[in-house]
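Here's a solo chain for you in structure tokens, the form predicted alone.
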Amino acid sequence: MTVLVLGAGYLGAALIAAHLQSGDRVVAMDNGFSTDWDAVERLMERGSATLVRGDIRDAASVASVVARAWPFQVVYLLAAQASARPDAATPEYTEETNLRGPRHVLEAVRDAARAAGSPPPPVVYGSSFHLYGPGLHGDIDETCPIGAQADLSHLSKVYAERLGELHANRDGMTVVPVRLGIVYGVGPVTKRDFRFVTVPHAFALRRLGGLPVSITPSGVRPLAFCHLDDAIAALRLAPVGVVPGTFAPANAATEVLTVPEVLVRVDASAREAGIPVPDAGVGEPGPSGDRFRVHSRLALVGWNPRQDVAGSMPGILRHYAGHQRTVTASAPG
């Protein structure tokens, strides 16, 4: 099986590793912009893989590494700006990449696949539950309407979407959205850069660094999450029965949680591993309101998510702990 993924960076690396362990071949393609490139280069040494360098924001990259790729059986869109941080990108690389790079890859996809006489493969995106908006409540499935949007990040993933099911009801193609939750969990490239680490990581990385932790008056929302081997084990279930030539999201969310929750969480496994908690602005669990529920049709094909945030949160702070590179008070967030 040949596989194109379109991001080699926190997700798409992880992805890469998981299909060379089943022994896929993968062609990948990752502009470097927040990427460590040398890991990248050392995960691709593990099978039959070829990496290059090249942007979605130009068609002829795209076209040229579908065509390198060709045939292949899926291609995962995880090439994005997915900060929401206003000092991670300029708007115009967030709209550029998370706007006309999805275009790019769904036309480059669907005139190769009609060059070759072939229906085109399915193109999983990884998109964002975030799509749902706040202030959930009650069972949350796939029908569900999507919400406002606070960032042109999760913004461009309502854009993303529906391009998808355009190219779908047009040309024939698979598109397969996975609304993942707040990713987190060590992997092949975990980062460090405090503007494109999650929350969990985010609180990790200052506990250990002995820096201060603030909570918005809007952490107290509730948030899905999902651990980083469910969310590639989604990833990879998600064309999984859809019908060829259709549009089908998917929810790839595993627990609810506030953000004083997680603090709470990590604060606990920051202890027991010795390292200094201050009693003041530790986490609360925070109230204890009405949870939304979420429901995914990946259930139906076999996935069965494992993991959580606090049993996780060992794990990562061991993984940075054992980095020689200390977080700083200068750093940003």
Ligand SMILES: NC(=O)c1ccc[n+]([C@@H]2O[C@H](COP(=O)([O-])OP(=O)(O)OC[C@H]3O[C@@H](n4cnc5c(N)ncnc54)[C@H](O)[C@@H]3O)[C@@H](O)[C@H]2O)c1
Contents of the next structure:
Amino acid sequence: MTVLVLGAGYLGAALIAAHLQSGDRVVAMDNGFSTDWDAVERLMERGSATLVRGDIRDAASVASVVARAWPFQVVYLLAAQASARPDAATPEYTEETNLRGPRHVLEAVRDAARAAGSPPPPVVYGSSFHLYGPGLHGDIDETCPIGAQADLSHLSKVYAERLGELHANRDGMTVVPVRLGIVYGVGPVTKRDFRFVTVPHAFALRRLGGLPVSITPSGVRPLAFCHLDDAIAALRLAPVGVVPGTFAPANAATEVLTVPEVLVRVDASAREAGIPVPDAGVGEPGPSGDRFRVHSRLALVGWNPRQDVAGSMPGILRHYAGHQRTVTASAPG
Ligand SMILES: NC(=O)c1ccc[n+]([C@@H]2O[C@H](COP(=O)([O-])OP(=O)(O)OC[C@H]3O[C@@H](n4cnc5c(N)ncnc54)[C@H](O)[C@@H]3O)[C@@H](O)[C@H]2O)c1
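Moving on from the form predicted alone, kindly provide the form predicted together with this ligand as a structure.
Up next: the whole complex, starting with the chain shown before.
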């Protein structure tokens, strides 16, 4: 089959690798904003793959890559300004990419399907578990209400999901947002820039670089995590069994931890690897009180996540240890 992958960053590159491994044809587009272009180019040599440099802010570029990949069985929308940090991009860039981009994609896929007289292929969207907001309790499934957002990148998920729902209801599109927990693990594009890495990776880089570690007061709230391999499996399974022409969000989070608990796991692996870890008390576990539990409709279609933060840290530390010089040089603070 053919898949179109918009956004060849951390998740997109791992997804491309997985589809090429399965023998699928891949067409991918990225504008190079926050990926390792050389790594993605090397990845394309593994199978039948085409990489296009293009921007989802530009409707013509999106229509062109849709035409080039057509007919395809699924499109993954993973191109985004994904960082919550204000120093990652201007607010304008985040809005144009994360709000206008999804509209361009949905419209281009709808119009291509209409022109071909065929049903539109499912659009799988990289959404976020942060959509449910902070202070979660009890059981969280896909029917839980959307909560408060703390930054433009995550706020944009609310708009893009609702836009997808609009296109499902109005245009008969199949739109499948995957509400991903905080993803960690080594893939073909594993970043080292602190603006674009998630907390397990940031702690690993800081311990390796001998840099200070701090935890904000909000860090003691439990958060949802998901290993890269489990996230890729979730993205691939997300359209399975979905009624065509519907909007069908899916959770993809497998472990609930506080940030201090993540640090405890990083430090345990670091000590085992002989990496110096100061004895300061930042790595104490947070309050163990009430934890929310994540449920996913994907369990019904065979999603069987297997990895956790503790078991993944040795591999993450080993990966970065091979790049230690770059680590310290690229640390913005
Ligand atoms: N990684 C996580 O922990 C996580 C968790 C929840 C949700 N998500 C979501 O999943 C999606 C993918 O995340 P990721 O971790 O791979 O992020 P990423 O930043 O690694 O990938 C995004 C890709 O989009 C590209 N891009 C940015 N602006 C673009 C534009 N205007 N046109 C074309 N390409 C553009 C970037 O160059 C990058 O390669 C994002 O929407 C993100 O918000 C990620």
